[in-house]
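First comes one chain, alone, set out as structure tokens in the form predicted alone.
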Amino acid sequence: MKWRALALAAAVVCSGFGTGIREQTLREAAAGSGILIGTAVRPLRLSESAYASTLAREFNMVEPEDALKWEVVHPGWESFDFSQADQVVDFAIRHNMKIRGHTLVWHQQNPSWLTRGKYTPSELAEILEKHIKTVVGHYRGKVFAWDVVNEAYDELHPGQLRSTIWRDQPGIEAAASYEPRASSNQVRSELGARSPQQTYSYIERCFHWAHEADPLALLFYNEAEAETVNPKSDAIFAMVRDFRQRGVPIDGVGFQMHITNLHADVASISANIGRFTALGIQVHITEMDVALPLYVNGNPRPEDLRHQADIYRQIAAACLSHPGCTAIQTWGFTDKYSWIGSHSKRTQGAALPFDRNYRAKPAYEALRNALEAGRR
């Protein structure tokens, strides 16, 4: 009978090398290792059955890729649009998944009414406080963790804060009636000694506002190119240590982990995770992908896929070796909808654990194996 043949074929595909033993999903392996395995999602794709079924089967955490960024969720001065993000949250609740929120403050993807508004520092502070409290408040009790501030440090000048509307154009630093909270005269002196270019009181204010809106949510600072021990991560480490000493409500740091050129300094990544978790905070890997060069036929080489798998395995193992590293998240999960192609002008791609047809790649197997081996 045809249906029996199809059922037998499906069983063989899902079994472990024909043994009849079904392989674990990423979600099942992560549950056994005591970690969250997540991915960023696009709500418009949830209507695609292969996308939705793969997402629900393989992951226990989701994060909207763009639906909570300012230009989408806060398109007008007085208007908020939660419709796209609500789709992600509703999907996650139905499938018993944790929800990360991304992101409350960023220098990109802001609406023109905000960037061209010519606001005073006090007006801008009022707008930002309202945004944070409205968005976090809307998802109070549903979103368990937020990327409060994203990519505040400069790529061209590692260790220095970038110039943004939030910091100095015009910034909210000069808004009236704010003074960084300090636990000692020494900390106050250290803050006062910083140059205006190095102060981060605006970041501190954002964490306080988010905490006021949902005291139970975990609050993260999220950054690119800070996964290794380097000048940027050194500056973030100093900021987080200062926040922890003074009681600023920061619970974790997110390392994006966009890997290019098939190179990852895993030893430095592990050392970096270790020093941050030693501060008493959590670390999440928040946006991992491993871009591969694409050749004439638009496909990667088999040896590159194997190397990619090794990187996924090693970074997952590094996270699992530190109890304070509590989540691994990829930036999308299928090459069909990865940002890498457009970002690299089609010279790179194939960065995620599933190919364009939702077939598991060597990276998927390597990630699952690391999760299975990393039981805590």
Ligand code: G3I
Given for the second form:
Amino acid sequence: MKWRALALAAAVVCSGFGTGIREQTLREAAAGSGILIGTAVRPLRLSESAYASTLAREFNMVEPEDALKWEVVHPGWESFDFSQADQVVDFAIRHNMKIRGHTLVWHQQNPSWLTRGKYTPSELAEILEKHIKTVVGHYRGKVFAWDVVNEAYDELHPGQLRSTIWRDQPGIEAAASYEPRASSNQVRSELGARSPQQTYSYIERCFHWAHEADPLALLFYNEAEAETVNPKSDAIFAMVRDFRQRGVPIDGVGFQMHITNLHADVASISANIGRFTALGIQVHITEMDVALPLYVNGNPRPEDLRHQADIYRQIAAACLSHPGCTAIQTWGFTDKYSWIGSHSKRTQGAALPFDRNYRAKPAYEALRNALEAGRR
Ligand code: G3I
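Right, and the form predicted in complex with the named molecule of this protein, after the form predicted alone?
To see the whole picture, the full complex is given below, headed by that same chain.
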């Protein structure tokens, strides 16, 4: 019986219980390693005490999940509505947190007045410049980093830019080479003849506009499925290198890190982070979650939770191994509020460090251990 008492005493001491020494939070561990630990935030949930207290305790950076997207912040041609995003910004300022802005230019979550308007390229350019300068200007000195352009590259045609309202439907270049609303195939053939610099010049203009609105803000290009060395990240690398060589105001690249199927090629992710930071820019992991298959009554399997934890640990360690990788951000922090459930029709979920009841999961411990281990 004596050995049981000894084992119990050892467990109590290790847990810090009763000794006055408690485990660090993610925020404390991150501070020790000089890295930002952030999460996407839904302003509607800030009134929920467990949500707000967990957020303030565990993170030193926030990013509005949806509140800065066009459909919310620019609901009408002449009207802007910052009320939702202001709630996140005010919370962050009260809790001494940094604020990322997401996102100034995307092909999704745009209002119908924009997507259904019959604009010429120059009219659209005016609308976009006004949007960027109004939104960045409103948060000048508060938002320290912006996702200026999000997901401009096409996962179906790796290395090519996605066909969007901003690029070629009708796009913001005053290009006479094609009629607005031309068929996307015709446009693609027209655009195919253009040099890479010509095809991504709309992106370049957006970075200049954002820089004019807040010269001190860090300006990021943000992308999905470009975490490893692959044709999409190759194309982004070429664009960023070209931008840096020509003095386009870009400060970083965001890799979203939405992990599905419990697979992450960590060696390639690390190599990719290394090549981008070697350009003299920062890398932020911007939207990390590790989706798990859900089984009986909507729960993941214990072995999948352990595998998930290992992925969180490995990717955090990969970021920390590069001084230029300066932020790790999850896309939400509690399984109670994650885009994955609805996106996967409830077949996947449990992707975040806290469960639906705000209890720390193995992923939380693994992430904190990686942050405590620090930079190597
Ligand atoms: O605001 C309306 C609300 O009025 C309405 O009652 C409700 C009915 O379903 O829909 C609400 O809009 C939802 C919006 O989020 C705001 O909550 C949309 O339906 C829903 O589709 C939208 O999903 C967002 C998704 O982007 C859109 O593609 C997710 O919350 C958001 O997490 C997700 O985030 C993106 C990043 O911005 C870019 N990278 C990929 C990532 C995941 O798709």
